[in-house]
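Only one chain is included here, represented as structure tokens and corresponding to the form predicted on its own.
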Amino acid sequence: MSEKNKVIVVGGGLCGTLLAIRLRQRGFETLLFEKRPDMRKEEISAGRSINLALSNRGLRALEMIGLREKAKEITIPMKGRMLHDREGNLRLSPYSGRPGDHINSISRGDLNSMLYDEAERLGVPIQFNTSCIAADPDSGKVVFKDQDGVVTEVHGAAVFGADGAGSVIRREAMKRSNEIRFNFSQNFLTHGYKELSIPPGEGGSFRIEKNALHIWPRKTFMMIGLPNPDATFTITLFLPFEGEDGFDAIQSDADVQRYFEKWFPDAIPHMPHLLQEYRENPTSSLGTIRCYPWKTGEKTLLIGDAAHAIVPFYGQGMNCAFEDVVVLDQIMDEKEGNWGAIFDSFQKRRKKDADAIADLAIDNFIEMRDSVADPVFTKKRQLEMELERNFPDYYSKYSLVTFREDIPYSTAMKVGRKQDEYLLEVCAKAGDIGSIDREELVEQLLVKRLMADG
């Protein structure tokens, strides 16, 4: 194929590999470069594998490339949040009142490996252990260095920077920020995370409920757990860095033991490797990255986390990045053959939705650690579940984001926030939600939705 048909994808994570597959399916000679080793041959670094929640937007992208059903074979359905209080009491909070609505726990490594296999089956060469060191966004020139120090220059008709939150392609854009009026912000949470685990129980059984996302909410911090097909749970501890309940205050094994006995006592019997994992696994930061334009030159586009990294608390980071590829694919049908027009249309259509899910992810962090245990919030969720069961046109904010892939994130945010505001007000005033007129409530919620849409 000619250079005119050659496209370069920098970054072989989930978004980049999905994109490479789709571009190859569309007939492009696609080259994929990844700085890390092939995870099918080497294990992911301990403590950095945060499980993913695959939902409708991500499933739509996998369906586009023909891998939806194959991916679902390695998922575990999660029907709701299993809340653990300090006394060990459990309460399941369903994600939706609609039967069948659920999200799916999936291993990042397993999904990425599946995508690698498909890319190679289609003839996409993947260059592992190869770092991008420079790029010219206008000419389509990209310079790479492999693990042996060999430098290679590659040219393409289009270059996609899918190289994550630490994107080199974005760094190249920042060098010419005055020329293209490039805006960039990176905002860290005061909280970080550490990954732990729950191993299988006797006979390879699940030690805690299999089909739920487990949350230990503790007002200003929390711990969550996602199930894996091998009956393990990936546990992630989210704490502030500073303060008496923060990472900085936990220095010794004795500190870890005391901390868990105080805040997560019901988890201790299920975590026999707690002290070792806490010592050995890294403590990492969490932040939101925003930038614009994503079209950084005539032949270069930022996509996925390179354009809009978000915190993980809505379970939408991967789903959002996958949806980027779906939207890009739709625009390529509209503006076939003109990369500059495709990139310009993509960023204009997608930016507001990326900003919306970034904001929603931070909102959900507060909700998961704090609001889920609040009596008024609990009433609201009970009411929402009932409305979703009995009124087909009603969708909660969570359902709009998670189960309505036909609705943009920005619309889901506007409508969902209006609904939440009204429902919380109603539930705060009502002593018993049983006294609330459901028909009238739905009518008022429809008005709120129309106001938000307007």
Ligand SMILES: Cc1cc2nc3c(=O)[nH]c(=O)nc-3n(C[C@H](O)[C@H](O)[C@H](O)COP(=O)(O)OP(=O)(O)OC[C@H]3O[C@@H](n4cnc5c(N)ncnc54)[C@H](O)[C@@H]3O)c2cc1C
Second form
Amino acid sequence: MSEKNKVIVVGGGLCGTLLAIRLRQRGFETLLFEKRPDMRKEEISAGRSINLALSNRGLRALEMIGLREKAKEITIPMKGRMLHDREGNLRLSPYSGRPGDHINSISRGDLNSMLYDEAERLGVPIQFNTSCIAADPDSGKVVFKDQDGVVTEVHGAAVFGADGAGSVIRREAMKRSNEIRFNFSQNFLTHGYKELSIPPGEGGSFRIEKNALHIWPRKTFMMIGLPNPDATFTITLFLPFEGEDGFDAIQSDADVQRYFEKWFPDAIPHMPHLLQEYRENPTSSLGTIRCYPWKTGEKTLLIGDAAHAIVPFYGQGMNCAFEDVVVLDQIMDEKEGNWGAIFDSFQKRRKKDADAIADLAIDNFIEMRDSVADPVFTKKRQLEMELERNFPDYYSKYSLVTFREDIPYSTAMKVGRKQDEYLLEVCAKAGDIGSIDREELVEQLLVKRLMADG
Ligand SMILES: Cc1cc2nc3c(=O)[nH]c(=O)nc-3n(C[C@H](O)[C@H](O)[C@H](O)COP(=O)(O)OP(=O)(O)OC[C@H]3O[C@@H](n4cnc5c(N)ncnc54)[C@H](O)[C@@H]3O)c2cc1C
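Please move on to the form predicted in complex with the ligand, as the form predicted on its own is already shown.
Whole complex next, starting from this chain.
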């Protein structure tokens, strides 16, 4: 194959590996470089978050590469949020009123390994333990260093920076920020997270409801739990770093015990390793990264978290990164051969959607930790479920984002926010939602939708 046909993907995470598969399927000689060891051979942490919520946008990308059904085999469907109050009462809040709509818990490591297997099956060589240390975005030259310190230069007709939130390819763009007018912002949340776990129960059973995403909402902070196929749950504690309810205030084992007894008493019997895990597992920060342009040179494009890292509260970071590849693929159909034009089109089409899901993810943090337990919000969700069951054209904001892969995030945000505003107003006014005229409501919502949609 000629040099013209050679493309380089930097970063063999979820996005980079899926992209490498697609480029190979399109006939490119594709080289994939990953700084970590091969997770299929070595026991390494898969990185941030052990499991992830995979939804329709991500599934569409997996379908594009022919792995949707295989991936679904290793998922656990989650039909709704199982809310745990401080007294240990449980309430299931479904994600949708449409039967069959659900999100899926999947192991990051298993999904990434499945993608590695497929990439290699198609003939993509994956260079593990090899870090990108420099790049020239215009010439397509990328410099790598392997674990023995050996430095090599590789040239490609196109280079994809899929190297995640701490991207080296993006750092290279920042070096020439004046030249390309490179905008960059990074906003940390005041909250961070720590991963804990719930082991299997007796006889390998699930100790709490298997088919739900568990939430312990506590207004300014929360804990969540996602199921794994081995009957464990990955628990993530999202707390402020500072303040009396924050990580800084929880130092000793006794502090942890007191904190959980106060805020999450029903979880304690299910978490026999709580104290040890709390002590040993890192506390990590969360933030949003925005930058532009993503085309950092004639031959280089940022993609996935390298272009737009978001906070995890909509469960959309990976889904969005996968959707990047779907959009790129569509553009390649339109403009085959000319990388500069493809990258231009991609960033123009995609930036507003990445911005929208970044904003929505921050909104959802408030919703998950606070609103889900609020009585007006609860009424609104009940009403939305009923509307989704009875009116085929109605989709809540959550459903537009999560289950409508045919609608861009930016449209889902505009329409969803208008609907939310109106429904919350109606629910706050109505004592009993039973008295609300459904036909009239749906008509009003349609007007709001048309107005938001322009
Ligand atoms: C706590 C948490 C929970 C989350 N939950 C969800 C969820 O439920 N659903 C969802 O859709 N998303 C979720 N996300 C977001 C999701 O993890 C990311 O959006 C997704 O991993 C992005 O994929 P990526 O391939 O772009 O980046 P990454 O997954 O970060 O992959 C980048 C890869 O590049 C490699 N790399 C880095 N630097 C170099 C270098 N110099 N040279 C070579 N290789 C390099 C890294 O080792 C890594 O393998 C969550 C994130 C967090 C933090």
